[in-house]
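One chain follows as C-alpha cells, the form predicted on its own.
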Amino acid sequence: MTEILADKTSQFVHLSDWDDATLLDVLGHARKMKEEHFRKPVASGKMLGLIFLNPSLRTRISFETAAVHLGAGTSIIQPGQGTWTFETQTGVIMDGDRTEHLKEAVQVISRYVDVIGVRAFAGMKSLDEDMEDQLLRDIVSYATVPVINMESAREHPCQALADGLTMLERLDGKPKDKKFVLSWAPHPKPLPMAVPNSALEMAARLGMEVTLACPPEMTLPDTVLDKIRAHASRNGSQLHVEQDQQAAFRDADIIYGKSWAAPIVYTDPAAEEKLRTDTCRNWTITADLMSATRKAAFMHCLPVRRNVVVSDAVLDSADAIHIDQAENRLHVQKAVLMKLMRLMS
C-alpha cells in the first residue's frame, strides 16, 4: 500500500510516518514537558480543528488540553452535532440526509486551522476496507494542513505514544529486551483492532520482546504481524505469538490487556460474538495470571470492562499503570502538536 502524503515528517497518520529516531525524539520531549509542568504560549493564534466521526473522552480532553496548555485554540467538529452531517462516500448522489460532502468541509477547514485531527473508526464491513483505512486517506488527501490520526480504522498512533511514553517510565528509559506482552480478552462488543495493531508496534520499535497472546481464532492478520516482525527484527528481538495465555505471561514485565473482534467478524459475525463472549470468556486477565510475571506493570488505553476485561485486583493493583497511561495522552499529544506546527527545537 502507498502512503498517503511524499511528505510523511508533516503529518502523523501512521506510526510508520516517523522513523525510530523521531519516535524517540517526541517521546524525550513529552517526557521533559511533563516533568516542567510546561504551560507556555507557544502556538499562541495557532488553531486546531478536531474532527471526530466517532466518540471520545481521553483523546478529545487531551487534545483540548494540550491546545491550551501551547497557547492555541481548539474547534470541535462532531458531524450532525451543531455541525451540518457529513458524507464520507466518493461518487454518491447526495439526495439523502447527509448535507456536506467531506471532500468540501475538510479542505474549507484546512483554509481555518493549522492542524486537523480525525477520529474514523473502523466499518467492521470489510477487513479489506478498514486495513486500507480509506476513509483516513480521503480525509489527507482533501486537506492542506497536517492530519494527525486521533484513531483510524488501522491505527492508534496517539494512544501507541502514551503508551511508549508510559513504559519507558515504568521501565526506567531501558526497555529494549523486556518481555511487553499483548493480551487478547472477551469484550461484549466487536472492536477494532487500531490498539493492539499500534501497541504491537511501539513495543516492538523499542526494542521490546513482544508476545502476541490471544486464542488463535483472535490472531491479528498477517499484514499486521509481518510488519511487527519486521520492525522487531530490525532493533534486534523478536515477535511470538502464544496461544497459551499463562506460558504468555510468565516473566513478563509489561502486560497490556486488550479486547479485538476476531477476523471472521467480517464474514460470520455470529459465530464470531460465541467465540467474544461464551468460548473464550476464561480470557479475562486475573491476579493468578499477573502473580506468573515479573512483577509486571498492566496496561490498559481504556474505557475498560472491569471483571471482563480484567479483575477489579488487577485493576486495583500498585502495578496497574492506566491511568498514568491516559495522562500520557496530553503529554505525547502536546509533543506531536509542536512538532507538526514547526515548534520544537
Contents of the next structure:
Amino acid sequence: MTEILADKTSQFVHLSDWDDATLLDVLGHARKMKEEHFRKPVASGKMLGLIFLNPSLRTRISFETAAVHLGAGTSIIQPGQGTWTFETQTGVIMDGDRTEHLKEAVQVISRYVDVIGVRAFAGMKSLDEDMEDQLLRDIVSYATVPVINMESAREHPCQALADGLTMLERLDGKPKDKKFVLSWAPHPKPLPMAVPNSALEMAARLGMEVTLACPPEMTLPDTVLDKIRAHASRNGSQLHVEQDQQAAFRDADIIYGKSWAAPIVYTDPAAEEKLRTDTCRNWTITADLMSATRKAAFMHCLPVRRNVVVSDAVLDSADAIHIDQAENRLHVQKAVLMKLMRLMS
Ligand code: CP
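Since the one above is the form predicted on its own, can you give the form predicted together with phosphoric acid mono(formamide)ester (CP) too?
Entire complex below, previous chain first.
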C-alpha cells in the first residue's frame, strides 16, 4: 500500500469539514501565496488523482497548475475518455456498458495517489439523494486517502473558498456587515444548487449580511436556508430572502449572479423549464439593476451565459470581478493541497 500522507479527517468534502478559524487560516495562506507568487516544490514526489465525472475548465486547469506550482504530479481520470467507464450505483447488475465500479476504481486510485479530487454533479433525479451528496459520500467511503470535493451535488467548497478570497480582496479584508446578494438568474439548462449553497455559506461565515434574491418558486430547500441562517446568526448577521430583485440589489456591496433549477425540477421538469426560461426570464442581471447598489462588485463562478444570466454591460464593467474569482481558484487550492498534505505551517 502506498504511504498515506494525510489521514481522512483532513479531507475537504464539505465546507462544514472546517470551522471558521480553519477557513480563515486557509484563506490567509492563499492570499499570502498569491502575493508571493508562490512556486516551490514542497510537494515533490506527491501525486493527485483528479476524477472528473463531469466537464470542467477552471477546476481542472487550476488544480493541475496548483500541483505544478507545488512540485506534485496529477493524473486526470475521465471515465470513458481514456479510462474505463464507471458504474456509480451500488447493488446493480453490471451487465450493461459500464466496465468498472467506482468501488474498485477509487480503492485502486487510492493506492497510487496522495489526494483524490472528485467532481460528481447532482443526478437531478432525487432531491434527497442530491442533498445527502450520496455519490460523493460513496466515493469518500471507498477512498483511503483524503478527498477534495471539486463540485458535488450539494456543494462546491473550492469555489466558495475562491469566492471568499475574492470578497476579502474587494472589501479590503473587512467583509463583516457588508451586503452580499445572491441573485437567481435565468438559464437554458436546469443547474444544480451546489454553487449557490456554498456561496451563501461562505458569505454567512464571513459575517456578511446575506440576501437570497429569487422568484418564490426558485427558493432553495429549507435545509440549506436553515444552515445559512445558523451560520449568519452565529456571526452576528442575518439571511434575508427577497422576491423583489430591485429591492434586493439596493445598497448591495456584492452581487453574485447564479442560476439554479427550481426544486420542482425533481417532480415536474416541464413546469420548471417554463419558469426558468419564460416566466422568470426577466431576472437577467442588468446595469440598471446594478445602479441601485453601493457600486457593488459583480461575481459569477463561470461558465456564464452572456445576456441570459447577466448582460454584457455588467460583465464587461470595471466592477465585474469574475476573472479574479476564477484566478483565485488556483491560490485557494494550493492552500487546500498544502493543508491536506500537512505542508502548511
Ligand atoms: N467554476 C467552476 O467550477 O468552473 P468549471 O466548471 O469550469 O471547473
